[in-house]
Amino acid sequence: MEEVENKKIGEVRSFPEGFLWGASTASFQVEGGISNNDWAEAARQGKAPLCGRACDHYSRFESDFDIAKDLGHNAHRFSIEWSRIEPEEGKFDEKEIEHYRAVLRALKARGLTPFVTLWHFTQPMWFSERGGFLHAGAAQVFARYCSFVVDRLGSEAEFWMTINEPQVFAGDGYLKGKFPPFARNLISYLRVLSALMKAHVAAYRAIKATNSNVQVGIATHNIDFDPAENVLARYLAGFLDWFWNHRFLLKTKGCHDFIGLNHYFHHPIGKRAAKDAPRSDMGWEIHPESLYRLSVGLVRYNVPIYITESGLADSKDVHRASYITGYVGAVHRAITDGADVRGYLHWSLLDNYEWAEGFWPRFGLVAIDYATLTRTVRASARVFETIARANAL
């Protein structure tokens, strides 16, 4: 990787004191046993892969967090499953609140700072059947749910994210037809993006009114649009950068105590990617410079930045170690150049259900045998451990 190749012999790149190192998961992708949301219903209708017991993380979270601690992590991002908390509209399940309280306390007992995502793509059936975020009053309904959770659990965690990747949810659900509700309609796509902006603002304000001590942000999925050296390519890349990477943040400005940056894609505009560029099992180009550029691009918002997802599908664990070293190096360079990046959370701690792709992509630092649910730490996870324990590259 470029970052590795340019590293001087003997040079140690240290990260700021208190920098957070860890990995991320999402409820539906790892917990198992969730049947009351739109993705589970899509699977029953044959429109999406069956998730079933997934990794059974719902029952095994403590032993999974033991693995994270053993790997030198000091932070962990996970999501709360809305359909567990509010299985029927306005009816909240206190037993599930206590489950997630146990999750949060298990993290803290192991020295792992929790990052909690309140909504990571899946919708309770009652909410989905009413039209999801396109129905009247959706923003207030979502804010009520967020406020309820933070009222019950806000003392257990400092960092809360309202929405995961609104751009991906809108694009894959309402334009590409890959996610529920499997629509292909430009107007619906634009409407749902606007609705998600309103939902985030309403949730941010409701959470702050409930508990002013917590930090509230969002996980934005940003793409590096890399133009050729011509006017048209630069113009198109600039428009895409504004529309995809910044429009949501600008429309909700003032309602972010921090920004969670998720990143996977380098997208050349008007030129080809390097022929010899390494790629993940899903064909995604490995390009650390992209994470550098996107991190620096968020400086304008003047809030802390946390890398809340960055990873690759790599079943043979061939590229992951160099990926980690390269992308962590890119973060260090961004910090040196003024980006207030305070943590790096790899996607993912565990192999998991990768939405429309099912279980074949292997993103985990920890491999899962889905027949036995045996966990096996990959060699690349130990490379990440060395970095995390040293707080340096």
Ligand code: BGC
Given for the second form:
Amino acid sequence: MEEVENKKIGEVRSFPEGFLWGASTASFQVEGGISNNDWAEAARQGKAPLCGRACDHYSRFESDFDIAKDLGHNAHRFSIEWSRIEPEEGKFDEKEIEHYRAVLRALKARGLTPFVTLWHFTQPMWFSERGGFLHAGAAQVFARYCSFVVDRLGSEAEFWMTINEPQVFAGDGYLKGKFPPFARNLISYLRVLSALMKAHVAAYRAIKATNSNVQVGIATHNIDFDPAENVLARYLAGFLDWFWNHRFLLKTKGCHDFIGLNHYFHHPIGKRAAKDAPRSDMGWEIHPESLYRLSVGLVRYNVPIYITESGLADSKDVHRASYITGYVGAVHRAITDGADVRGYLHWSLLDNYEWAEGFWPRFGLVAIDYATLTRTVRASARVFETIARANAL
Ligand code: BGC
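Following the display of the form predicted alone, present the structure of the form predicted in complex with beta-D-glucopyranose (BGC).
Below, the chain from earlier opens the complete complex, with every other chain and molecule after it.
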């Protein structure tokens, strides 16, 4: 790997002071006990795997954050479940606000800087029944929810993310038919992408009007489209890079105080991935150079970048340690080359519900035994700990 070659023997690669190290989760994937959203409904109808109690993180967040602290983390990303906060349209549940206040305070008490995602794929039933983001007025409804949460909890956290991965939500829900509402329709796909842009802009403005001290961004899911050495491949990769990685950010320019970069895929165009390339349990190629290229590709926006997801399914924990050193090394090189990356949050803290795949993929630094809910720290989590504590590789 190039990162390894670039490192001279004995050289220490330090990260900027205050660099954030941690892991990410999302409400539906870990909390358990959520029944009032479109994914729970899809599972009831047999269209998605049942999620049930998941990791029971809703009641075990304190001990889970003890583990994160013990692993040397100083930051943590989680999401607020919209269907808990606004179970019926316009009716907000203050008890659930207090739950998330307790979550935020538990993080703070352990020295973990929170990154709060306001919406990570799951929609309250009433919202999805009205047509989700495709219904007229969806942007305002979403902005109202976001500003309500920030009004109540804005003083507890600096970093707020409106939307997780608009590209994946739109693509899997409206083009590939993998996520609710399981559509396969190009026009709906393009419409929902535009609707999400409007929703982000409306939410950004509403949040800032409510609390001008907070930093607001999205998590963009960027893919490394890596062309063969020919004009056609380069043209195609350039188009895909613009359409998938940058169009949302460009159309919502001025409404990002920072960018959250989520990254999983290297996508060779007009050539094949190396035959011997290591792969995750889901067959996803491990290719750290991609995170370097994508981080540098965000320099043009001139705002701080946080890696808000990067990780792999690896039940036997055979690749995770080298994945972490490779990808963190790529981030270091991107910083050296001018990318203002200020944190790396691994996906995920815990094994969790991997959407349409259910529970079999194991993304956690911490393994979950779903029968007993026992947590077991994987060996690779200690490799990450060493990096985090030294703030260096
Ligand atoms: C999503 C996560 C998901 C992860 C691994 C991201 O696209 O934000 O919810 O679990 O990738 O597939």
